[in-house]
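Shown next as structure tokens: one chain only, the form predicted on its own.
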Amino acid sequence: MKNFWRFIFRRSLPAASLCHMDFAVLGLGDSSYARFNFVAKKLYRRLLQLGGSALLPVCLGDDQHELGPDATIDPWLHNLWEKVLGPQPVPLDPPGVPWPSKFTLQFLQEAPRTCSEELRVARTDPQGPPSELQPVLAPMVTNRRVTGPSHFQDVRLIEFDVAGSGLSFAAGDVVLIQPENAASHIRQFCQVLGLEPDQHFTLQPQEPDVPCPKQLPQPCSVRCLVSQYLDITSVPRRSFFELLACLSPHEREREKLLEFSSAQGHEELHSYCTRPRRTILEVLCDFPHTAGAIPPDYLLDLIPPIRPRAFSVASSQLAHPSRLQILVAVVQYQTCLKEPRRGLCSSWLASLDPGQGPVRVPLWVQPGGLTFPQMPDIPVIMVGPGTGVAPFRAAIQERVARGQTENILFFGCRRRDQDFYWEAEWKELEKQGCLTLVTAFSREQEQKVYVQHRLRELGPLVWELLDRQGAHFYLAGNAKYMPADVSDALMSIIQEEGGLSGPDAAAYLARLQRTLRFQMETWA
């Protein structure tokens, strides 16, 4: 893909290079990100520039649409097939016939001498740098709730011992953690599918070029497969229902599954599955005859793998060489379903108690989206409401350790006594002259006050730092409304304090972004 991208954007390509080519571009994106479907849009424009003929306008699938990306993709695909195949298209696939599974599970008559769980624990001394295929099994040192008892959300400060692990990290980096399914969910899954948790198998690919998942040991137990690999608590996509319908021997259940997997049934699927966030496990329990008939060979085709979760590193290796800290908001919310919805990784982490015995968590580190200036005299303005403050704590610790004292932090939360993370630490740094702290407590007065309001109040200072002293501006936190509100506040400051017009202020802000003096890290 990289080679193709470099080639297609060569300036030396003639404008009529693709004059004999028809094309269509389908983009898969998420509109909560600032550069929504950027690649699809840019590719579409470039193919037109080179003389290509677009069969259809570019399709921009959006994960944030209430009906998911299929809401846009379904009608676009219908139009595409009409264009390509004509008014009487032939069926693309035989209906109701499952495609061959990628793997076969060859069950062993006897359990191997070394079980899969022991193999995972044996990887505490990895060869080479820690990675997804070879994570560090880091001991958890502390797991402490840092929100008040009456606060609506359980937020944890979790600390790991990384001495001798080979991990190296800097401010702005993220730690990736590989979670596990809950024991109760593993039992329920095995029961509804008729699987024996302690049975072992080897995995064999059906095609010679298809590698086995490297995260799974060989041989592997069913318990290990379900606990560490299959994402049974994720919300299934439409393709899940499509394959499940093909595997179903039960007429009434198969009819319902086919309805859910059709383009015409997407609203009913949304009501049944997407809106209430119904999980794969819950769907299988709702279709017991089908679940009990699923061939084990299809488990890896049907259920996606558990993906690692990323958390901003909240401590500096310069300040604490043998420790790595993260700030974790435990995800839990209610839908129309009786059982509360819970985040897999955050709930799993919250359940671990190092006080009850040794706890090891598989993790590794990779660069994040934020980079901080190394020069000692450059001021840094950081806006981090809620848990968005985590990467800035690492940055402040790192900068103070280097003698960089021009640090301005805008922090917002609900109440001073409930969710003011690291209050004592910030105040001590203020006393030392290493930090300027600006707070916004949104629920402590009748009129809600957020970080963007504090930014506007201190507009002259922000402009002085940005325009006269070359400050870098950083923003981290929830992607829903806050990033746009803070960006609007910054635009107003640039216009009012800098005396610039709207277009000139937008160009100024774009220049800050282009030169990495304005950086954002947001999440949905």
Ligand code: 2AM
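Between two forms, the rigid core is defined as the largest C-alpha subset superposing within 1.5 Å. Residue numbers count along the first chain shown, from 1. Since this is a predicted model, take the numbers as computed values, not measurements. Compared with the form predicted together with this ligand:
- After superposition on the rigid core, displacement of the C-alpha of A15 between these two forms amounts to 2 Å or more.
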Second form
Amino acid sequence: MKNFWRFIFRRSLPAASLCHMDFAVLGLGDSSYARFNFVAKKLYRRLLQLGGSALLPVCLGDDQHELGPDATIDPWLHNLWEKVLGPQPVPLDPPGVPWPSKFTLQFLQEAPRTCSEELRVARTDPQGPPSELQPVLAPMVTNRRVTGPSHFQDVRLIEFDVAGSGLSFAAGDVVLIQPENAASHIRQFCQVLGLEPDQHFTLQPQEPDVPCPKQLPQPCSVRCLVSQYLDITSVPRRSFFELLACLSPHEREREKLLEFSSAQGHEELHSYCTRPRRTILEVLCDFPHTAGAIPPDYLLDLIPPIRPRAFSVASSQLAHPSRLQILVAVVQYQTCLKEPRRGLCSSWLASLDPGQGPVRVPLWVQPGGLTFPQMPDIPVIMVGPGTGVAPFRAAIQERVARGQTENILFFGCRRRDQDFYWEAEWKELEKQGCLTLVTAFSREQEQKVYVQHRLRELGPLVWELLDRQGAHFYLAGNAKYMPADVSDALMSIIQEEGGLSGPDAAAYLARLQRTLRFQMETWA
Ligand code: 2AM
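Having looked at the form predicted on its own, could you now put up the form predicted together with this ligand?
Next comes the full complex, and the chain you just saw is listed first.
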């Protein structure tokens, strides 16, 4: 994609390069992000500019659409096929016939001498820098709740021992963690599918160009496959229902599954599954005759792999070489279903107790979206309410260790006695003259006070630092409206303090972004 992007945006491409090309652009995006479907929109415009003919207007798939992204994508795809296939439609596969599985599972009569857990440990002993295929199995040394008992959310400070692991990380990096399914879910899944957790199998691809997933040891136990690979608590997509319908021997269940997977059943599927965030495991329990008849060969076609989750690194390797800390908000919410919905990775991490014996977590690091200036005299303004403060904790530790003392942190939380992370540490750094801390406690008074209110109050200082001293401005966090609100506050500071008109202030902000002096890392 990078190569394609660079190529297609070359200035030297002649204006009519694509005048014989038909094209269509489908974007997959999320409108809660500021630059919603930026790539699709920009690509669409560029292809038109180069003389291409659009078969259809650009499709902006939106994860925030109340009926899910398919609501926009399905009709668009329907129109696309009509255009592409024209008067001679290619016959589609008849409904109800399963396509061949990607892999075959050959069960072994006896368990192998080396169990899959041992194989996994051997595989995860990294030769080069740790990566997705060779994660570090890092010992967890701390797992402590850092929010008060009356706070609505369980937030954990989690610490790993990374001495001698080969991991190297800087402020702004993220750590990727590969979670596992809960033991009770593994048991339930094996039960409803009639699988024996201790049985071992080898995996063979059906097609030579489809490699076996490298994360899986060979031979592998069913328990290992289910606990570490199959994302059984994710919300299934429509293709899951489609394939399940093909595999179902039970007439009534099959009919229902076919209905869910048809274009007409879209809304029903949405209210059964997507809106209440029903999981694959729950759906399988609702269709027990079908679940019990799933050929194991189809498990990897039906169920997506568990994806690693990214967390901002919250400690500096420069200051604490053998430790890596993260701040984890344990995701839990209620839908119309009785059981609360739980985030896989955060719940799994929270459930691990290093006090009960050794706990090791597969992880590796990657650059995140934030980079901090190396030059000594550049001030840094950081706005990080809630867990958004995590990357700034790493940055402040790192900068203080390097003697960079111009650090301004805007931190917001509900109440100082409930969710004020690292209060004592900030106070100490203030005493040492290495930090200016500005707080916004949103629920300690009648009116909400947020970081952007504090930012506006300190407009003259912010402007002075930005415009006169070349400060870098950072923003991180997960509140839905926070990033836009803070950006607005910054805009009005530039207008009011800098005396710039609206368009000039926007250009000023855009320049800050282009030169990486305004960076943000936000998550939904
Ligand atoms: P609230 O929950 O009281 O609304 C960390 O989550 C802090 O960010 C909390 O104090 C939260 O306040 C606050 N917050 C919520 N929405 C925000 C927004 N749009 N801008 C800035 N802070 C926000």
